[in-house]
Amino acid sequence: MKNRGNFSSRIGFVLAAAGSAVGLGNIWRFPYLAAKYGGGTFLLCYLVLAVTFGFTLMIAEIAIGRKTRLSAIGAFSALDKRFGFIGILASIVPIIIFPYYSVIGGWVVKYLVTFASGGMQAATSDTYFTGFIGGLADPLLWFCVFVGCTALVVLFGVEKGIEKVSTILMPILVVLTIGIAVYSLTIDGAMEGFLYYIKPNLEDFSATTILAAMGQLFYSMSLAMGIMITYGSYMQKENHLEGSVRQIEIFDTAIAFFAGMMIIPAVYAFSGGDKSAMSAGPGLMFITLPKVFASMPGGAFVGTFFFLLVFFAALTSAISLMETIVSIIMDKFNLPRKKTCLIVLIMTLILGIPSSLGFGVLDFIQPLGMSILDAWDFISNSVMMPIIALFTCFFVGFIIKPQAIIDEVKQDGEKFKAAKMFTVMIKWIAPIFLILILLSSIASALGFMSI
């Protein structure tokens, strides 16, 4: 495509693709996650997958998209024509997250004026989320606010939008994270929690260690959702991929460590250790957290400070995602980006008022025994996402082979040092990874939905 937009820098790529990736995956979910699996033990098996199963799938999606100047739903076909479905699937990924994750922005921003405005004592009400979620006009505005700050970005397009203000946010967001980290680490208690977070116990060591690391991999890296094609569709050739997407992971998964460090001990020395506070799922950053603000000295300075990182993280996600959807718009039916971003906005609003109002005056609609919300989170991050991983390596390992993708990766004329690793990860391992993950959600969905 002549007109199509590019990243101006290779450090303006890195940034936007590790803020597409940097989202509540990490600072909400890693967290809880490394909290019910073993701490340590969850934080190794993580940290194993992704140098490995993560890296694999990354190079392969962005070399994709680089490859083909094409956002995901055409860049397969472009590549074989038979295989043009694995782009209309990664298409659809994104259309329902956005919607949902666009309300779970919502009420960060909610959480975040909230606590600038001095209402924390209110937000520590056990009733104060539920109350707030279960409402009509309240979440319904916060949703609108984070997907039109969303929308505005994306409008501008990819250098003047995405890229400035990924290369702006991502640098705060690094030093808000860690800045928070050392400081829960002063709070009294808070140094056994990180003893449990970062030691790994072989006492907790199990396949369902690996297959939730495995899971979150999908979440945080921002896989399997057309989103990493459509980034790399706008690196210029002249960008190293290899060391890219390394840097990339290193943005990901430093922050996610942060994150974990950020909340596993401060909220072990609040609850006295007990581990089912820490493992609360939503509850956790807008419940438990609020409650552990509360109690430390200048907590709602901190808890502001917290609410502006997870906002700015969030929001990082959301344009990725949005700039996704937009792109695969406007390479199917050749519009411009201002009609083409009015569009989402308008289809994003109309999708995810279900979403919002699932917990309350819809909350008797129950797909799959779940709220709406949950439903469409168990549909595309436990189910469609893998399949499409799944379908990728596949297409990668025997269609085009693995030689097309290392031939992409050597096109900025540096050396691909983890070939051999990529080609053996994209064929076998990765296949069964994900044959693994997908029968463990299937089973999950079924023992809940007997409950």
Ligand code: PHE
Second form
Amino acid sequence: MKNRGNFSSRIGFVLAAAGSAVGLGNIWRFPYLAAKYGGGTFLLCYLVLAVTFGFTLMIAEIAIGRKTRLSAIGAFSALDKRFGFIGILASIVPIIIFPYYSVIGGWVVKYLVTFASGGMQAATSDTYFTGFIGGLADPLLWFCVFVGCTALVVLFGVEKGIEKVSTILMPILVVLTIGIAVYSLTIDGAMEGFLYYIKPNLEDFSATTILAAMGQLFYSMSLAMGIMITYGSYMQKENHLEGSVRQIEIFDTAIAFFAGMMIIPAVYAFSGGDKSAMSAGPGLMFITLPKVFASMPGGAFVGTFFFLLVFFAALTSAISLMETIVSIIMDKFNLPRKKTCLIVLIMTLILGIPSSLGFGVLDFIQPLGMSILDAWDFISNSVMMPIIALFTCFFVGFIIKPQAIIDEVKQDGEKFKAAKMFTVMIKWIAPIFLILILLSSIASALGFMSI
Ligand code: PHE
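Okay, that is the form predicted on its own; can I get the form predicted together with the ligand now?
Below is the whole assembly, all chains and molecules, this chain first.
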């Protein structure tokens, strides 16, 4: 483990972890979920869950990484031999997610290039998006471009690649997000949409709202897939762990909040408050938003910046996915970084092809009644991640005991202010929620299958 990289500073660590957390989940997924599940109500649920549930799991994962200085596979078995399987399960998740995440990343690059080269009008046609993703060479090409960019950064390693890119891109991302969000509020009629977005309305509240918020939280904070364990393993002992987790959380949640503020009021104003436009789902960013840009003065410019921002966000997340896979292979087989990057690159390109073609030539393959990409998303996010998180809670709560994590957090000489909440959450409350999520996922999968 001599050659293991390290983040050079606490802020470098925080920005890299925030770079992993802030991604398509914040900008593409959060706004459409918020729009669909009642705006302010969803927002409120999300915030409460982030500071309790998200905080607990993130502290546990980063502490496990920092304590053992190993990535997920090694970390769990180093703490208790019998539980190495949790690490293996967790490591499978990024291997599943990275290829399909890069397919969507490729779509973003395509939109960025289209907007930047003056093709905005074309992008507003109803069939542009479906025509593009249903194609053959085009989506594959952009997928390769996206994976190539990611591999390039990971090749440079932790400090020179990941930390550097994150420290440059993350601040730009914050400025771009706030800028576009404020601009969006100035559109005629946007204020009403903004109110819908921030005002909780009890009528909209239901168990599905909580479950949707919970699922989003996992995804958004890159939890339950070994990523935070890997990043924790590169964290120096003197960096304050609790404070760092709070910062990452605030970062992630703030970007999601502003992304909602960019998109929801604009779409609301554009559609005259029509709820069906708001619940356009995944298509909100690729189909509805280009129309919004086209309707505003300077839209091509704003749109280009918007997709640039999404690209940065997706890139830093993809970097964390690839780094996790690379570090697992490096630890396990003692291979050099360069060779490992090449292996992971080729593996990802091969694995991503079916997801990319699943909307075109391979659209007759519909596992669980969904496209190939959606099926991978479902299996990783809705099935594997809750299971892994559940095992992690059990492992920390009853095997190594919460005290082991509390001691690790205190290693940096600071107090662990939320230690009590951490203990209760990890032992009891989080597992109950996780079981509920899992049951609801299984129910929805069965629903799909019976169609
Ligand atoms: N957290 C990232 C986001 O919000 C998504 C992601 C998931 C990143 C899994 C890495 C791993 O988009």
